[in-house]
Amino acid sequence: MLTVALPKGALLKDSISLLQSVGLDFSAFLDSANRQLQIQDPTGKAQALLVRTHDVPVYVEYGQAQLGIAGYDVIREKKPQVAHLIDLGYGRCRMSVAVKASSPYRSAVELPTNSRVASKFVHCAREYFDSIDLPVEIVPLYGSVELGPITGMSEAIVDLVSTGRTLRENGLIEIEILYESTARLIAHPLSYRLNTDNLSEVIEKIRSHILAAV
């Protein structure tokens, strides 16, 4: 049976409207009654695990769903072993670098040398302030990275921004745009090559649906 990993929080109810439209049901999910983490479509072709977002990619690199929906964001920080397939185009977002508007900096460069920059996607923001050869100690944090330079800890965050509210009303500005995010349909790369049950069926009506809504 083809199982699919989705992800729980903001991309949920746009997945699982994307997959309603090639006529796989996974609704059940968005029932605040429902407590079920594992449930079959009805039509009975498939099922769907509701795990964090972080997870989507490991279910799916472990083989344990032939299909994900992931945040670019999480894929890159991540870099799992998977099937790079559709940009699904919704949950659009931006990691930016971000600082108190107080800061006299503007841009990333002009940080200090071994500045503290807290986020919880290190590898992205390791990546990035290696790319522009500036030394940064990176603080992990899993809560509210905003608190990073409000409280001193840190110069800047590397995080996700959507509309930009958080860090306005946190005293926070963005001064660097790593890069934009969307959500990502993936596979497990053997399950895609050999088609295992039917999925590159599943995967043009996906392709389909989205080229006709562009």
The other form holds:
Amino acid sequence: MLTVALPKGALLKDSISLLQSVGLDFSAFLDSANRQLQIQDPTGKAQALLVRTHDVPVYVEYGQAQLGIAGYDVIREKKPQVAHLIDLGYGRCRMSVAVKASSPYRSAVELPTNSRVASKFVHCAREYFDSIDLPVEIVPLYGSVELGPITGMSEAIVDLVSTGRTLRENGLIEIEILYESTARLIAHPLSYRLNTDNLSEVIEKIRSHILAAV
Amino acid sequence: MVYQSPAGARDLLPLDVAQKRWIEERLQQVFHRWGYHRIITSTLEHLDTLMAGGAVQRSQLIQLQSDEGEIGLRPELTASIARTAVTRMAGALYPQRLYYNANVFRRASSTHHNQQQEFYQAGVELLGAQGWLADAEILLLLAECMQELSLNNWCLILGEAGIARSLLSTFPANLREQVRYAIAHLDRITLETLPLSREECDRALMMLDLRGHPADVLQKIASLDLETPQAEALHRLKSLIALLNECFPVSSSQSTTSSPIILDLSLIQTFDYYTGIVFKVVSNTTYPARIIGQGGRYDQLLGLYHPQAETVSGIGFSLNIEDLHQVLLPSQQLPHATPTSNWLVIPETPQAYTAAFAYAAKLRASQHLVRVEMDLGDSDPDTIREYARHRRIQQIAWIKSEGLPSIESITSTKSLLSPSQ
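Right, the form predicted on its own is done, so what does the form predicted in complex with its partner chain look like?
To see the whole picture, the full complex is given below, headed by that same chain.
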């Protein structure tokens, strides 16, 4: 059966309404009383897995889900072996470098060598600072990254910014944008080549829906 | 202190070995029937040898400390066979039909903890044979391997590196590698964002999805602007597919709706290793589908190893024994247990030792394989009978001091199980 991996959190609602528009109803995941992590579409055509956003590419790479929806930020961080099919357009945010507003730094290259940078996106942060040839120590964190500069543990952070409100309220400012991120439709490469469960039909429906919305 | 094996290493216990050998022996029988000869090359190679073809990166290799320059464990066999063919077998009569059954090593990627590092592969290399008839031999040999393993639900994803390369050559030189990388990785989003002209972008997207039923795909390729060598390659591909459709064992096309071949022009590599057909063997038995083998034509590879750069064409495939094992496990075909001994010989006293070994030797000398165990301890007769029952040994021979045997049949308590073993 066609299986889709869906990300918990910010992208879930839009992802579910997108799939609804192509005839796959997983809205049961939005019911606050729901505790199930694997549900079937009422028509019995497909099923969905509810997983942490970082785990979506994992289920798709191993083929347990033929399709998945994940943010470009997560895909770029994990570099999974998956097919990158459609930029879905929603979940727009940017990966940025931020520092305390009171600090003297106004661009990433001004950061002192060997300063500390806290991030959930360790590979991304490493890649960026390598690209500007600035040796820094990356401090891996799992959340509330803003506390890094506030407590003085790190000079800067690399994190996702959507409205910028969290940064402002914590006295931080963005000094560099690494890239823009949106939700992406990804697929298990072998299932895509084999067209398992008539995957291409669902993908085409999603593509036409996205194109029509633009 | 507890001695553990390194991360990603695996020990094969007797039952694992029995099952692995079951698979390998069947493959070997097919290889022999097609006139292939086994070659055993060195597990260790210079890194230069392993990487010469461009398909293997340093990061994938397990390197070893040595006084002899950089050496490492082979991640596949074709490089070693190519090296040995042009240096050690110079002047040999072609075609050469070679097969191997060996372990290969790949360094685990940093993101996959404890990923397996040692694998087993069985495969063939057909050297010195150009033309689509040789391609057909390899694919029909492959199909016979599948049949021999009673694997019915499999398919072949078949590409053509030469045609794909020529289609790629029409893209602007500065973007060609990016287009190639994106197609190889099924990255449609990148193709759509590269600074290509409308028409180039459409062509790239068309290439990305140039796959499906062979007849449809061949028709699509024929409608493209092809230069003479590619038109010829297309003609060869057509002939090959027509022949395969006639010759493939009927059982492999059991999925009635489609042929076991998916023609896929997006099946390309980011390096120039393959020069003609390239393919993956996929088993649909398990969920999700699993790649159980891969191969292709490499007409330039041997030249890289030849002192005067004289090349010899080559084509081959390798089957992944672990993947085959996983696919075959649910089918109940693999042995469920290690073979049982037929006899247990027990010297009743120290004076009977010589006679017991002599009697065991007599039993073993049978024309057919007879498995005979010696009892080595001072156990009492009931314990010995219990042991024999437990091991499903059906006959035991008590050897008296004067050397005379007394034979006893053991009826298994689990008699329902024993006949099938």
